[in-house]
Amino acid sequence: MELTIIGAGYVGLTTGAVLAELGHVVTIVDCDRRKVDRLKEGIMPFYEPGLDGLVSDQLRTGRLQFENEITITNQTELVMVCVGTPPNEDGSPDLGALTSVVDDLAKQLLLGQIVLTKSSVPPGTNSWICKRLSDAGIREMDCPVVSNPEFLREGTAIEDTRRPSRMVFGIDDRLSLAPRNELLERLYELYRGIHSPLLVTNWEGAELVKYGSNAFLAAKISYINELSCICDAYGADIRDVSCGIGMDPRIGPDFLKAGLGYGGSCLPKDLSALAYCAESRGVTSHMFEEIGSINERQMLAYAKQFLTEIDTERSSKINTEQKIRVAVWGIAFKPETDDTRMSPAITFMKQLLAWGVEVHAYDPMAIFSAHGLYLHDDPYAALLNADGLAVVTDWPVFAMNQVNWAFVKETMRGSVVLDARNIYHFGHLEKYGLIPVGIGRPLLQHQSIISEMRGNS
């Protein structure tokens, strides 16, 4: 087939790169023409693992392409729409650049093309994008409208594209036995090569897959979360706990993993998305707001941890007068990426820094900027003289065996470890003259810093 997708970023430029390596001819538009001037030349706008050299094969072979300005042909089969829908302030999803491009297809499709929706939309975008080219003139039996919500994760977006965990096709219901079967036959030639659960359903039915499956995943991770502060309280490991509750097989272990909390680009606009959603059609639902705001205290509690366990061991020592100094490492929102995008880091630094700390913080990939952060281009350089050590994303190269323990306790002026991924053996950073200081892990000394933070949230 012969293609259009619209939007260069994690899911358009994934999905081109691997229906271009299925046969498909792909032409990828976007209006940064920087970004594609750049893609031509094979170069990567972030960084995701394997992406540019796909990208630099398919573009050898001919069949992937970069452009600034839609151009839909006679040649053109079908349209992906994956431009970004981020969050406005009220929650809402902001679909000023789905507006704008569903205008610009009004106005060039033709007889027999398919518009296909990637991004992540609300309930009714795709009904209301079916009704704005028909007021345009456009039918939808004449170019069906199709919602196809993506399920990549970044870090793994090529494995994720390649073999989903499931395929969801949103169809408008009133599409007669006949169109609706020959729409499907287009959609399997399309997708054929990739082997997945199929789902078949409605518009709405497609789109609330999506915000209800990120919603769920959040849930999950608040819910870890919170009952790690429990474990914190009666001294179990949340590890152990974790584990047991995951052999459960209609609970399972993913997403079960207790940490700073949840980031990124789609958790977290996703819920939100979907609570605004629930408001706005006259749904109460507690739960969506209880979910972030579970997240946020995460956050928040940790960070007071951590500087209550370094409050501590500087009140031993006699010089006290130093401003408070730590190293962080990690700044991304997950290892594999170099997306900052609601990073439980940034939230962490950014308290740390409104508390007066001084930050010094190392990724292998990601950047961030703030007044009293500094960066550092290598890991052990960020611990000069620093009173605590915060590791808050799970770089491989922040793994036990990866680090030289003896140096960090050399390099660092106190001792405290905060391990907010739960990555480490404590006994062994012990052996070193390091505090060590987990997630809902026992043998943690102020444990009620979580209780008390959490009764007066």
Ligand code: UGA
Contents of the next structure:
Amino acid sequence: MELTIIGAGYVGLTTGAVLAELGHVVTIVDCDRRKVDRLKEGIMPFYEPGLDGLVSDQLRTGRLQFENEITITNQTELVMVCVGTPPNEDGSPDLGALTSVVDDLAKQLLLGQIVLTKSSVPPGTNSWICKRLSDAGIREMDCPVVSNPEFLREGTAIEDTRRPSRMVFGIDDRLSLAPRNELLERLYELYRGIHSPLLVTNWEGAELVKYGSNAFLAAKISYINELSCICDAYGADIRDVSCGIGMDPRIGPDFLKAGLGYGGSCLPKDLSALAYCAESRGVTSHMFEEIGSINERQMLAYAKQFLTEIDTERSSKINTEQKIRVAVWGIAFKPETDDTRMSPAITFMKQLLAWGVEVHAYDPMAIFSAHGLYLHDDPYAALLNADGLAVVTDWPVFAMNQVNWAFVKETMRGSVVLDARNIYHFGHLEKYGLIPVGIGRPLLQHQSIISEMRGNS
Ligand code: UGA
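Alongside the form predicted on its own that was just displayed, please also present the structure of the form predicted in complex with the ligand.
Let's see the whole complex now, leading with the same chain.
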């Protein structure tokens, strides 16, 4: 198939490269000329494991190309819209880029070309696209519109695209059987070679599967984070509680890791957008707002606890006049990405800076600048004379056995280590004279046992 993908972000770029790998001829269009020029040379606009290799390979086959402007030819069978829908101040998604793409397409679409929306959009958007095209004289039966939301995660985008958890097609429920089946046949052809469960629904159903999934993931994280505060209050270990809850197959173990909260460009944005959509149709929902508030609270609560622990240690020392200085490991919103959008690490650091703390940060990929923040290109350099270390993003290089703890202790001035992703064994850190603080973890460590009951009499 020949297709045009509009938008060279995580979704457009990864989907385009994987579809080219499957044998399709793909043109990816992006309005950012510099980005396009660099992509033509195989230079990625962001860090995503394996993507540079895949794009370069597909460029060499000639099946993948990049353009700066949308040019639909009569060879084009399908146009995939993958532009960003960033949040406005009021939580609603900004559909400006999408609108200008649709208006551009309205001038160029030819009979039989499919418009497929991958951008995350509010319910009603695909219906609106169809109406906008039809106002420009393009009938739905000539150029069908399909909602095909994307579920890939940054950091594992290629794998998620090759083996998606599910495929959702939202199509116009007014289509009669024959054109509907013909459309589905062409969509199967597009994803030939990709195996996954499939759901076919109407436009609004598909749009809400996307928002609803991200909001649910955010809810799971806020739920476990709220529970972590109760664990702190009662001396339970959130890792055990989470493990026990996740053993129920109705709940499942994923997305139950307590931490500093969720970030990224998707969960926070889609949650706000869903809340906005509910409200704009008069549906009262307190839950979505609360999920976001718990997330915010989590980042600030642990920034406060970190500082309290540092203050407690410093109060036992003689020279406490010096400005508090801390090291933060991790800036990206999660490992294996350089994306810092809505990163909990940044909210955490900004709070410390607002309290007058000097912050020295290190991340293997991400960068960020703020007044009073010092960036380092070595994790141990950030530690020099620090009163505390906060490990906020669980990059593999920060794993328990990757860190030289003796050197950490030697380099720091204080001993507090905030393990904001619960990745360390406290007993091990204590052996080096460090004072570990976790998220929902008791001071007295215990031995958890996970095994099998055999039930033999
Ligand atoms: C998310 C969804 O997981 C994807 O399915 C979706 O396609 C994507 O948004 C999107 O809409 O484009 P992503 O933003 O890449 O993917 O990140 P996640 O892996 O979902 O992680 C989000 C945040 O939750 C991270 O900050 C992570 O550290 C945090 N998290 C995750 C936890 O705090 N605890 C957990 O147990 C899991």
